[in-house]
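Here you get one chain, nothing else, as structure tokens; it is the form predicted alone.
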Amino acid sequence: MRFIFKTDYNQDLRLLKHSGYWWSYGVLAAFLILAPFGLDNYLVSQLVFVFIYALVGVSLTILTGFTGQVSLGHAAFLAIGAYTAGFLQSLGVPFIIYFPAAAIVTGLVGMLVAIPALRLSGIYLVIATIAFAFIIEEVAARWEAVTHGNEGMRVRTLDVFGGNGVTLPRDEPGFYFLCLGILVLMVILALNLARSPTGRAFMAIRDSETAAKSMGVNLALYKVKSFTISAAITGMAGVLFAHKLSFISPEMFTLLLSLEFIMVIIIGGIIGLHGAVLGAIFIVMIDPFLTLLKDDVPGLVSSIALLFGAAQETAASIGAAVGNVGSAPGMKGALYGLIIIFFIIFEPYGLYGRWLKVKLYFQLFPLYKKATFKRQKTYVKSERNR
């Protein structure tokens, strides 16, 4: 059991509250620094995608977790950032210029989307963001002078200063550390944003718009701010996404991609920025899991069936059936649906919420109570006095 005695107001402002944070994050930092030199290229590539998805998760945590606004159109913001980078790069603009430019352009578009959506909430806001995503997808397909339409756009190797030889190929450690550094910077900025007056206003709007308005919070201003910040961070992720894939086309930025981003915060946990990273790890590793289910598991299932006395032909057919399940069309979408249902019903706080429960159990042991996180039954006003 850990006891922390606070003797200074500055202790509440520290990002790393006690020694446990220092050694745990130190071990994590050491692993991430050594990873590109000790892991194979495939795993390092998957880690880069984790960083990119986690960036989008951070942006959605600010919008949905902090402010309570829901969006299913973040694939469109990712597309805007990616196409801005690709177009400016084709004009000879260096990365050091088009990276912040993509964030600014995407943030401005996010602001323009937020203004007409100010009066919307709940399912109506979700529908509006879906409509926006469809509009951007269609614009990307039709505006051939900028996006090359459905033929797609090639994105060259990242050149930091433009023509000076400082390049960061997508499969080299330099690009890995760039993505990692941007993610760490955005997480730190988001943590400080949550503790700032703007972040407090975001959370007041999330908890109760009526109460926030009564305290003098300008609802329209802060909702637009939230959308703008979230879109700008997603635009940064779009630039990295474009360079990692080296090719972008309109069909890459579909509603399914927006759904993946929402799953990042649902699975990871919307209650904290840690959830954005945990959810990104989970989502990125679904594809390797399906590959394993398709390629390796059938042989293992056949071997197990043989051990239990099944005929060789029967065992082979069972293994083939498992392989067909892994490669079936729509299997990924079905798996997404099952995962969302599972987490909403059994773990609404996500992986990070589960980790907090486990950590609190050990911190309070043996005084932990099973009812600590038990959901309280709620009543409508007409039932409270019965």
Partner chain sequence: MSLFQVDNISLHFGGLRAVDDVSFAVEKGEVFTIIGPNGAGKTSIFNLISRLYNPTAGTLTFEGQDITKLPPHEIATLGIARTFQNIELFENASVLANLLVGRHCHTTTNVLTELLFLPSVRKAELAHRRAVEQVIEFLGLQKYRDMLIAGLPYGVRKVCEVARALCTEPKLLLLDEPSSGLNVEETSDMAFWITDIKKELGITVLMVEHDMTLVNRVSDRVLALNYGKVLAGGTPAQVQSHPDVIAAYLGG
Given for the second form:
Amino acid sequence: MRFIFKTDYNQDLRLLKHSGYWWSYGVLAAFLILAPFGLDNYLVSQLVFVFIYALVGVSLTILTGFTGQVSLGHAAFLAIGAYTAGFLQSLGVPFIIYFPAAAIVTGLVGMLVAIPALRLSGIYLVIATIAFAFIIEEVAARWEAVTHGNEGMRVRTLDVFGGNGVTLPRDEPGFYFLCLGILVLMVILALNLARSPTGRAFMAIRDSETAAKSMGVNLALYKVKSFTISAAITGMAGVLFAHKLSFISPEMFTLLLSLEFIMVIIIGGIIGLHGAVLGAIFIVMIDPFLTLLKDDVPGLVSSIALLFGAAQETAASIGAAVGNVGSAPGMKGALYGLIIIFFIIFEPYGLYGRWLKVKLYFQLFPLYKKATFKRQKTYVKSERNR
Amino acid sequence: MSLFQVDNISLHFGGLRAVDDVSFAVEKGEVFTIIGPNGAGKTSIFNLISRLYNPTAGTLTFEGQDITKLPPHEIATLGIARTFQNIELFENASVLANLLVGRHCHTTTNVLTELLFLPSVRKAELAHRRAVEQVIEFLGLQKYRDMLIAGLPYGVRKVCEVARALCTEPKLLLLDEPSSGLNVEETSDMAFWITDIKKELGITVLMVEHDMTLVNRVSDRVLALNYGKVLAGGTPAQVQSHPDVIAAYLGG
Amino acid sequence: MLDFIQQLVNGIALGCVYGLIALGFVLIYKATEVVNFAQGELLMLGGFFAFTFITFMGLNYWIGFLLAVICMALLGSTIERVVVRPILGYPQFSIVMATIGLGFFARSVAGMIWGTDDLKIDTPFSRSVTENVVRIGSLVIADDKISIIVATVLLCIVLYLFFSRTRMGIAMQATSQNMLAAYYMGIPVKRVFSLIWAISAAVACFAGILLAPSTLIHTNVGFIGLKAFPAAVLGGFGSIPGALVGGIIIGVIEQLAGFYLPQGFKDVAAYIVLLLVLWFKPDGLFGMKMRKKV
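Could you drop in the structure for the form predicted together with its partner chain? We only have the form predicted alone so far.
Entire complex below, previous chain first.
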């Protein structure tokens, strides 16, 4: 186990606490920089989606993980960012302007949503954000002058300065690095927030609103701040999302997408920003995994069956059965459902929580107690009176 | 003029008079204790002072300023800090982070500079840290500094509550039953700390307490309440020998 | 004026279905503090079960109805045992997500079993193909609308009697007031929870079968559950009559918005009303204000 000898308060403010971090993040950085040149196009494209989902994951970690406010309407913020970008681009505005503009517009909408949300907590807030998302979806479908309604809207290639020839097509490394850069920047900003008074005020609101009030935290102001920051980051993700898909239409921004975003932080783990990234990897990679299940696994299973001495036909039918399961309609939904339930029952702190436990196990070996992370059962924990 | 003054304050929940026309004044530099049976309205008075409840009638004056209409989060900035009877710490954060929240009312930085963590933010953070470390030193919380509240024993949490309140650098400290749930030894520590808070830090203390030994040890003046009304006020000895108080406690 | 009354009646019928779903939410929430986002999917499953018994197996409508309700009640208590009980006491957010996951799962599995086509149940109310409406003057009311309103009223009377007159009903009320105290008083809290889920699933099944003639049965019918949220919130989320009244209000508003306002408002009317209510009266129209004690 590593013991850090602290001699200076600055040490607690560092983002990279010790040399081990430099090593692990260095390796990760090297991989991410080399990836677009080494991996095949499909995987690189999936990595871009990982970055975009992770960006939303970061925004939700700020809102839900730090501040304890739940939103099931983040698809709407993504839509606002995407449509703002698409609309401004069609007016001939360059990326360098409409990117921040989309973030600001989305942030402002986030602020407006936060104002009625101030008086709400728990389940009422969840329902209010769902209602907000439905209304935005309907607006996107009906406001044809801006959004082209249900026909959808084409988003042209990303042009940084507008007509200067600096373009970043969605399948080239340039776009990949843009997404990566924005994600890294936002993660750093979020970490900065976490170690400063605003982040602590968020955390105070999450754990006890009464005590936060008495310590001088203006609940309304900080909830609005949290919503605004979260929405603005999601708006940025929306711009990148629109460019990556090069086409946007209202039915892309449904409740299902909001749920996928929430799944990102549930699966990744709500206790830290690592969770946002891990969860994004998990969610984005479900699709390739299902394809694998459809294409390769049946063959593999039947050949294994053959190996164990099954007859040719039996082996083939086993393979076909596995293939059927993989390609059944709605398989993705069922899988999502099972994954959510599984994580909530068995690993409420997500993949990152699991990682921390594994790390602790090796650090304390052989003294690790199984009960270290045992949850206490509570019978009467009521959130009604919050 | 008194540091803090309560004039004819009342709090009614429908027909229930939780606090009924109560007046008292706390002088600078004293320990003022409110006693009374359960349901006498002691904690309600605290909640009125920290503005969690709106009084039905009456005024609260702190340093000559009327605070009856202020929003709850401005109370801390004025210099009134409080602890809670049933611990309200930030469970999923470390002791250090909890105490730093106590510094919130002294925040000088804004969100934009914090997002970028400019040198000015770093400087402010280091200043907050130094202030918090003094409180940690004062209450002997060094070894719990980096631990999560959720993993601490009850007695330590109680001390953390006091520490967090002290971090706001209050002029008036409200302690809501500081000894409830503590054992004899911890209660005795608490008594020393309250005396030190008064003498060394020069902070005025307004306290609600049941444990009469603690009340006698630390209080300068005592106010006895029952059914939201004032029964008696004065030195601990005077109040304890007051016939109405004896009747209220013994059910005479 | 006639148009208005016509829309009003249709709205009330629709609102009764919302009210029944909202009733399911409220029953579970009151007793266990779990907000069941899968209530709409329970309704969907109820419809599918009824289809299996009545159309597929060719049983009598009423027997099939009863069997479907019993099956759903069993399923409800199974869900409680397998999914909900292990996570009781977790933050509300986790529980909400678990029930959403459950909804996903139920929808996909239903799609795999019953396919994605629209299914139809023949009801004994449709007297003939051409004439399945009741005319009162020039007012035309479809039979299935009347069946919904009548069944809702009957179901409410039964539930009211159950909660106020039976031992188990009173035990449930006690549990919803204070779980731990109820446990100490010898009320079998776990069984109460199972039973609450069973009742709630049965009510959802009821709503699903009643809704079947007008919307048909398909895997996305459960999304109607999302419309029932505004109903439950309007009713204050803790009040059983509130849920029904809220449902009827939402149903009427939606129907009128669809008739009088431009296209597009019908789908979001319920949510706009919801946001307005939350804005001005955050605890719903019938909600109780509770305060945390410090």
